[in-house]
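One chain comes next, on its own, written out as structure tokens in the form predicted alone.
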Amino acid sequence: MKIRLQDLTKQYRHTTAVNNLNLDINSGEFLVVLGSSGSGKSTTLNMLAGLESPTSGYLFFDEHIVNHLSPGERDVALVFQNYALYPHMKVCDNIAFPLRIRKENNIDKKVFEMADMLGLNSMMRKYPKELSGGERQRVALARALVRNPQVFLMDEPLSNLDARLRLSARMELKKLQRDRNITTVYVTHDQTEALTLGDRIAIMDKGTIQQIGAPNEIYQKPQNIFVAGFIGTPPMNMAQIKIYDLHAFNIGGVTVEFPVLLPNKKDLILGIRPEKLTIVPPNTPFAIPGKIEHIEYLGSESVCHVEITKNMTWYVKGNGGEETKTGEQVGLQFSPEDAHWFDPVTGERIAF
């Protein structure tokens, strides 16, 4: 199934939660939709599934226009945040109910299937209120994948589950997804679900699509400056800064060197990734002076938060970080071909 948004646009009296959005979904494509609360991806989602209706533009699911169907007769499964059990039946009647609404055959095989892949065997004969909130977000999930619609549509469906479960429901829902070629979209504000998952990322912010992309382009080359500081954990260092000339710049005060040419602008920013940042001798050439406020130990990594001016610190992440000290100074030295560069005034990526 591949789908179509265009001209799509959402408003409630003086709020636009979804402007002119246009976007292609391609067939059996995995397209996560992150953001922010109040981005506007979970209305976008409600749009896609026929639960709100759009102020203008078009939804076309296979180049037929759905505005005007209901959510069942477009044939997609949801599954959101809130559960949405039928308190009534126990959990193994609420993950066969839509089979035996389509008089599906061979029920009982595929719920028990499906309960086994998402860990749900020794709940099967237990109420919705006998469950903890995430046994309660996989019934909801297995739920929905039961079936064979034409549309997966989820919004947070894994929010709920503990860190061991939420990665391997994720490892089960790409695999669910990739054999049964089912055209996907996933809205979530965790970019690690976003980067695991994807087969492309759309990234919204106050109702637009800042940039779409592979989980690789929209990490190595992010699209601006939003883009930029909204992926990557922790995020990307960041500092606007004046070129003197093509091999010097300054930045909080300090000038310094360049191996290269820079871009033949006044003013830009710089961004360099904390994993792409070596802590070097203060002094050392090439290197932006700064001083160690604080050492994060993540067991297999670190990550160092080095002052560079009172009101800037930027991320230094790499492995052991037992060599340096809080306190230390230091010199943080990059490669040029890793560093990003944007209009101060657009924020907008500058390639050159």
Given for the second form:
Amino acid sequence: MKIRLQDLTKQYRHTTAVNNLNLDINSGEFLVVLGSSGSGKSTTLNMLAGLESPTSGYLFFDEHIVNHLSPGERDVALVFQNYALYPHMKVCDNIAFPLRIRKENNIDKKVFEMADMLGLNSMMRKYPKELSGGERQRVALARALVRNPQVFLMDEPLSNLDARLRLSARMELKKLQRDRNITTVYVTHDQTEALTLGDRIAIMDKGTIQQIGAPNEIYQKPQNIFVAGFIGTPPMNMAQIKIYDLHAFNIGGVTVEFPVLLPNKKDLILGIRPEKLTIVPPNTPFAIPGKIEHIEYLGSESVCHVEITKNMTWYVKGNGGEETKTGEQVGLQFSPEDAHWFDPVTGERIAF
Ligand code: ADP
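The form predicted together with ligand ADP, contrasted with the form predicted alone above:
Every chain and every other molecule in the complex is listed next, the one we just looked at coming first.
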């Protein structure tokens, strides 16, 4: 089932929650909608589910407009953050419930197949209160998936799990979706989830989509400064620079030589990912001067906070073996091909 959102808008009294959204989701695709709180993700998902009706615009499932269809008529399975299992029913009955109300055939077989897939066999006779959070989440997934829906809609379904469980649930979910080829829309504010789960990610801000693309495309070629700053931990280092001639730029009052020709513009925003910067001795050619402010040791890697000016600190991600000390003067070097350039007025990426 492919899905199309066409000029979709949801207006509440004082808020435009979703603003003229256009999005095509391919059949069998795992699309993640990523954004911070209030960006319009849940409203979008709720309109897809039929829980909210659009103020204007159209929703298509394959070639058919579904705006007027109720959630039940859309054949979508929903999993939310606060999934509720029926507390008085055993796991097997919870999973079987959607099949029983639809009076389907071979219910036991379908239930046990699904339980097998999600590793729930040993707990079929238990009640929800006897299960851990992660087990309950898997039961909720099983219940949503058991009737082989055309579309799977999920809103932060893993956020109640602890970090280790979330990792394994993510893998299970991805495998399940791939095996069964169900078109999936998954809402999250967690960029790691988005990058690991999505075939494509749609990044939302203020009710609009900022960029849609495969995870590596979004990471390597952010379309604007919003996306550049949103994806990546620590975030991309950015600074407004002035270009004097095509061989040198000014950053925070300091002139830095550049080994290749710079873009032919006067004012630009330069962005460099923390892992693309190398700490070198001060006064090394082509390096941005700075002072080590703080070193965060994270086990396999470390993050150095380097003060470029009083108001500008850049992050450098390394493998933990740096010989640097707090307070030391250093240079920050990067390869020209790792520089991202943005227009300071529009915030859009400049191809260079
Ligand atoms: P997200 O899921 O990204 O956190 P939402 O889609 O829930 O964002 O909300 C987007 C915006 O719409 C927010 O500003 C929110 O306050 C507003 N909003 C959501 N639902 C309602 C509602 N029922 N009535 C009024 N405003 C709402």
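Residue numbers count along the first chain shown, from 1. These numbers were taken from a predicted model, which means no experiment stands behind them.
Comparing the rigid parts between these two forms, the hinge falls at Y83 out of the candidates G331, Y83, D24, P274.
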